[in-house]
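Just the one chain here, the form predicted alone, laid out as structure tokens.
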Amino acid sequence: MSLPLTALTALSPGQAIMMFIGGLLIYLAIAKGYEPVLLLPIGFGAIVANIPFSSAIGEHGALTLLFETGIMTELFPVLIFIGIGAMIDFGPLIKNPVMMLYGAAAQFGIFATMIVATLFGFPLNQAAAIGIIGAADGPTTIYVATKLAPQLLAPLSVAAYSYMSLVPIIQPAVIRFLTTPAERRIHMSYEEGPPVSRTARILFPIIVTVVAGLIAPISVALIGLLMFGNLIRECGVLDRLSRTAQQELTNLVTLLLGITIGATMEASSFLRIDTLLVLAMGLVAFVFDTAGGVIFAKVLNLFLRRKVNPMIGAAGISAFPMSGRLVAKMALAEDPTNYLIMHSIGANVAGQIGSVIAGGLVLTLVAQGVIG
């Protein structure tokens, strides 16, 4: 047992730096509103983990126990996916399934970053886990990291959620670099058409689960519970459970997930050159994913009579609904009469599915040695 003030005298420079970083994350969450539901508990967890002799971590520490039972077992990520599924309206995607193409194209950064990371000396399993950051999907990043690179879980998680919170800064810069003002002003007509039937809404999550599971069985834990949450939403007979999944379940698990991830940010394992490289590669992945979607839309325009606004491609990442709303706001800023919200949200929803399937494919290919 440590004596009073022993922790103060035992505080290392590295631990002091990590406590400062934790405080910085809390500041960004509160003062700037950057993903506060996650950055605040992550920041506080980092402070708790770097207090010398902290009873919160270690063999009998409560946060270590949560880490072993909630994250290493992948329990927290899959529970969060139930809540995410209950929040998502797949109606725009069902009406316009071509949006799935944008959700697939915007996963380009995952595979491009894998190549870049291997060039920097990361083994394939770690490179694959780093690439998943580009999907802008925190739970998928954690799920893949626990299987392929558990030693990098802390920086991968922090990078994933930090870059998600910076969507309003990163994505506009990439979009403007790759598009002209004329392209950003392209109007896309939207025909309301008949509403999506209840039957279609119920069948959609079931069919997606089966199809995705047959393509990448290892993704079923994520895509299956994402679609289960959506089925709860759409079935019409579980409204109370749907509200609970969207609110109480998601809020509680996100809170525990955040502070547990933060508690893995110990100075001895976090203040390393490879950690800084992981953070840098995460940004590369995010930029590549955004660029991949935009470039895909621009290439399509070479063959389409009715042009699409290439910004729609950027909404194909999994940062839902932030990216979809961002693209719609950018379109209105360029032309106040250009309403892209239904198209951008459709692409954003497709990205949610695409990121999970991409994560499952990466796990399957790497684990089975198909690549590498």
Contents of the next structure:
Amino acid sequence: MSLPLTALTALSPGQAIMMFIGGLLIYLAIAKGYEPVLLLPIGFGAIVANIPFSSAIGEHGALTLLFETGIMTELFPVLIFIGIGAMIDFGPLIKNPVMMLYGAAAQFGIFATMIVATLFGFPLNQAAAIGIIGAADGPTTIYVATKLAPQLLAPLSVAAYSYMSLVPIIQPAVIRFLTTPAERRIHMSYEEGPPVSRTARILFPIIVTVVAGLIAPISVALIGLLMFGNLIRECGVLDRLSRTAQQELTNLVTLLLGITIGATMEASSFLRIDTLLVLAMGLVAFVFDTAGGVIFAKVLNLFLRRKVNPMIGAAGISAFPMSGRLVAKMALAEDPTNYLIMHSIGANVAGQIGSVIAGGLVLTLVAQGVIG
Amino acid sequence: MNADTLAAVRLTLIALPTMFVVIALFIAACNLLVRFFPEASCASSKDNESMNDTQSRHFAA
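Following the display of the form predicted alone, present the structure of the form predicted together with its partner chain.
First the chain shown before, then all remaining chains and molecules of the complex.
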């Protein structure tokens, strides 16, 4: 009796490498705790996709079907945005909207990376999609990639989510490189102030949607559904839907999104020089965005009487709440009496909006032919 | 410098100021919201509690 070893004999070295990478992602998720919600499904998807003759991918494969219906249609990213919107309390940002400046400054890296990517030979649309990785915003990266560079969707998605999970490694190095210990020890006072009224909280998502939508209509799917999730949360009459959006919806879509992205990591399309270059440029984007935020805060300090801790600028990326929490921890590590959590989380929430605005502007300018 | 790089530079020069205009509108909108719809009482304490629940779940180290 012969054993059905067709798949085993057909296993290519590239597929073996990709299965090893998938295993590595699972290891990082479980053993190191690096964003397990994302890395574990992505890692497993990579293994599933690289088994020769895998029935999970291909013309009738379930994961290919999920990719075509959930990612290529941008359905998964916008559904996740409903959940994210329902999770975020924009109250502190409404009270202290100046924090939005940090959320904007930390998007500088998008544009710097885009310019660098064109110097490496990427066309403008692909370079713009690569730059968006720096915002550390997975759904926005996927959304922009499907519109501007669908052929790079797999490496862009993997890079965005992988680097988000590596926030605790990448950001401290950049922050320490750009700041002195004295700067990292700067205290910032926090004034609680009166609470934001329910009316203001309800009007906020509607106004943001209308204003951002009128400026960049192509971003309405992202900003609109982010704000829809927030409106569900703040309206006070849809608690059950708010909880569902925060938990079941987000969990379910994240689960499907992760394994679907992982399943795009086929050796034939992934182990290529241009893919590896995209991954490298993604790291550059992430570093540039962090650096942009820190440098912006340092420049502000040249003019401010009450100095800000420049680490706050690094929290302006969209990796919520990892980045805000990381900055607060770094401040405490430098000085156990320095509590920056409210400021850093405020900047981090601002980064959520900043990354969507930046993504919308890039889409508007590139996809609609304003530039190029 | 190739055509794509020039286009990327032009895009940056348009996008960054536009972004700060949007941010300025955003800041103005928030200030107007807080000014014209101030908190009247402590009636939103329930809201704040639920928000704090979510935040503590996310921010917990």
